[in-house]
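Listed next as structure tokens is one chain, alone, in the form predicted alone.
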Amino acid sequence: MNQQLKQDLHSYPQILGAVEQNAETFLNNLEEWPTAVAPPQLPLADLPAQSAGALAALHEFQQRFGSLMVASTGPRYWGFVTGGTTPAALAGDWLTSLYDQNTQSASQTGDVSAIVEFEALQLLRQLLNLPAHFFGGFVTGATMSNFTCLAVARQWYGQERGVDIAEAGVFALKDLKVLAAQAHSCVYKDLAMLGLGRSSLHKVKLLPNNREAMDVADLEAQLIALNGEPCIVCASGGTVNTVDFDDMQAIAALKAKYNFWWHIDAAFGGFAACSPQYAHLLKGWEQADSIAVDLHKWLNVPYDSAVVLIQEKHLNLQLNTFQNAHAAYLGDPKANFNYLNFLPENSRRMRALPAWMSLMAYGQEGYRDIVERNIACAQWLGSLIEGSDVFQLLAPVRLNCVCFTLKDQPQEKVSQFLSTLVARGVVYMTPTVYLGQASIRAALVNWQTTETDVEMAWGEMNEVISEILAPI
């Protein structure tokens, strides 16, 4: 054995202690840690010829990169939809790396990580008030969760047409249509990866009065025009700019009349279901064929983590979509359950453990608090903007996203304001476009965010806008 590897083998206490010390420094200073940095132009290092060991590598990382890490796990990182990491989830993630299980089989001799995944899914279904007939699995994020669901939907469509798409390929498909109103950009990416093409998505009209939800009457008109031919309907369980929801009950009623696969992209809006105050936004979603939910958003577990939820009645379609070609060492896919035959990846880390730890640690009460507190903070920020002379709220704060711009200012000023605000490192927001207008979006999903963070962000916003609009 290499001498340095041998030395590190006997130095775990020192190595893990050094990592713990770095973690404590970061976590204890998270409130003051910048939410953005300007990375310097660093030369890329060469591969060492000799072994230096884990402590040397850790020192090198801290010297070159440690201070350039940003507080994306902190309470004022409101860019994209980035959740933090609860203490329990962090512990679970460290254990995931420690045990390094390849989570696959739940019915053959081996480890129990698939059982942990089954249990984590049960806890999640209970948090979201979804019935037990949703089968699930963990993937990397919303992109792969939507991809997996739409892949099974593609197989269903082929079945309706009398074709096995997994065997014959997408060349056997004819005129497949995906109907959606305000689909996330990753859905277009998924359609491209699935060989269906971005152009297979046909837009459903939006409701009037600046809504981002689909006009169900137009959806029905498009379904009628298909004359009974199958299609896929992709509904939104929370749009990215204003967290608008498609009418789940109305779509469920249409499903009883027309032939379509109903998929819901509920990447972060799905967590509204754990609050009695907001659960009505998803009423009826339990009748969908598939649901995508992202966990490194509002569940506040580390990247990368999301779940696929597909009704068990479609289990054979899921197996036909993802099963491996026969390989003796993998066993019979129809005789023994193995996740590698039900999800895209053959090799997967134990992603379920951080979610399991956090769900067990904080339960229904804890997650209801996170969701409702984030929403209350977002609504307060929205009210501050609404009462401002310089900022303009572009849409009601329906859940946890605040979409706003500057009053009577050109796009350049909006961009200048945001870039200056972000560069100060106290709060992070991202640019967007809403109804053709240059806008700014703040998404509050962090478990630590409180009113104090809103006050700090509001103070920063007003200081920056005063500088930007000050007379020269």
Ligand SMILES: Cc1ncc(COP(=O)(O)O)c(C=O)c1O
The other form holds:
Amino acid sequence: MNQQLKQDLHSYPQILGAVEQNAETFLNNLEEWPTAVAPPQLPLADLPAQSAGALAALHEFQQRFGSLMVASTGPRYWGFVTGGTTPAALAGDWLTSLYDQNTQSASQTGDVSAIVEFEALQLLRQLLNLPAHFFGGFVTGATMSNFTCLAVARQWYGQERGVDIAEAGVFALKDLKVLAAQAHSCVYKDLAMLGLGRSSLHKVKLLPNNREAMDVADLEAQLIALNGEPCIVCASGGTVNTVDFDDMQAIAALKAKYNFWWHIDAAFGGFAACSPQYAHLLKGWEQADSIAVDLHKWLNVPYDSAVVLIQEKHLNLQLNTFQNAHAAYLGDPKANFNYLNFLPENSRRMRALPAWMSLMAYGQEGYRDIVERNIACAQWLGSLIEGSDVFQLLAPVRLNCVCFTLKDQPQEKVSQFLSTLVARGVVYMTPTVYLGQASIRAALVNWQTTETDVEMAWGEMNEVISEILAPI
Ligand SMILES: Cc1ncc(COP(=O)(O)O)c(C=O)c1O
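Having looked at the form predicted alone, could you now put up the form predicted together with this ligand?
To see the whole picture, the full complex is given below, headed by that same chain.
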């Protein structure tokens, strides 16, 4: 064995101790840690010829990158839809690396880490009030979850047309339509990756009054026009700008009349189900064929984590879609369940453990508190904006996102305001375009966010706006 590796083998206490020290410094200072840094011009390092060991590599990382890490896991990182990491989830993530299982099967002698995945899925279904007939698995994020669900939907579509698409390929498909109103950008990417093409998505009209939810009457008209031909309906369980929800009950009623696969992208909005106050937004979603839920958002586990939830009755379609070619060393896919025949990836880390740990640690009560507190904070920020002379709220705060702009100011001022705000490093928000105008989104999904953070952010927003609107 290489001398340095041998030395590291006997230095775990020092190496892990140094990492713990690193973690303590970061976590103890997270409140003040900047939410953004200016990207430095760092030359890329060369591969060392000699072995220097783990502590030297850690030192190098801390020197060059440590202070450049941003507080994306902190309470005022409101960009994109970025969750933090609960203490239990962090512990679970570290253990995932420690054990380094390749999560596959739960039925053969050998690795049994899939049981952790089955249990995590059960805990999640119970949190989200979904029936046990949703079978699932862990993937890296909602993009991959939507991809996986739509891949099985594609297989279902082929079956309806008498074609095994997994065997024959997409060439055998004609006229596949995906009907959606305000699909997330990643759905278009998924359709491209699936060989269906972005143009397979046909827009359903939106409801009037600047809503981002689908007009179900228009959806029905498009279904009638298909004259019994199958299609895929992709519903939104929370849009990114205004967190609008498609009417799940109305779509469920259409499912009884028309022939479609119903998929829901509930990447973060699915967590409304944790709260009796907001669960009505998803009423009827349990009748969908497939649902995508991101866990590195509102569950507050580290990246990369999301689940695919597909009705168990479609298990054969899922197997047909993702089955490996027969390989003796992988066993018989029909005789023994193995995740590598049900999801896009073959080898996978024990991705479910952080979620398992966090769900076990905080349960129904803990998650309901996170979700309701985030929503209350977002609503408060929304009401401050609504009462202001300089900011303009662009949509009601339906859940956890605040979408706003500057009153009577040109687009450049909105960009200047946002870049100045972000550069100060106290609160992070991201730009968007809503109703054709330059706008800003604040998405609150962090377990640590409190009213104090809203106060701090509001203070910052007002300082920045006074600065940029001050007469020169
Ligand atoms: C509604 C929705 N769908 C899909 C995604 C993509 O998620 P990911 O980046 O985890 O792949 C997001 C991300 O914000 C989202 O909000």
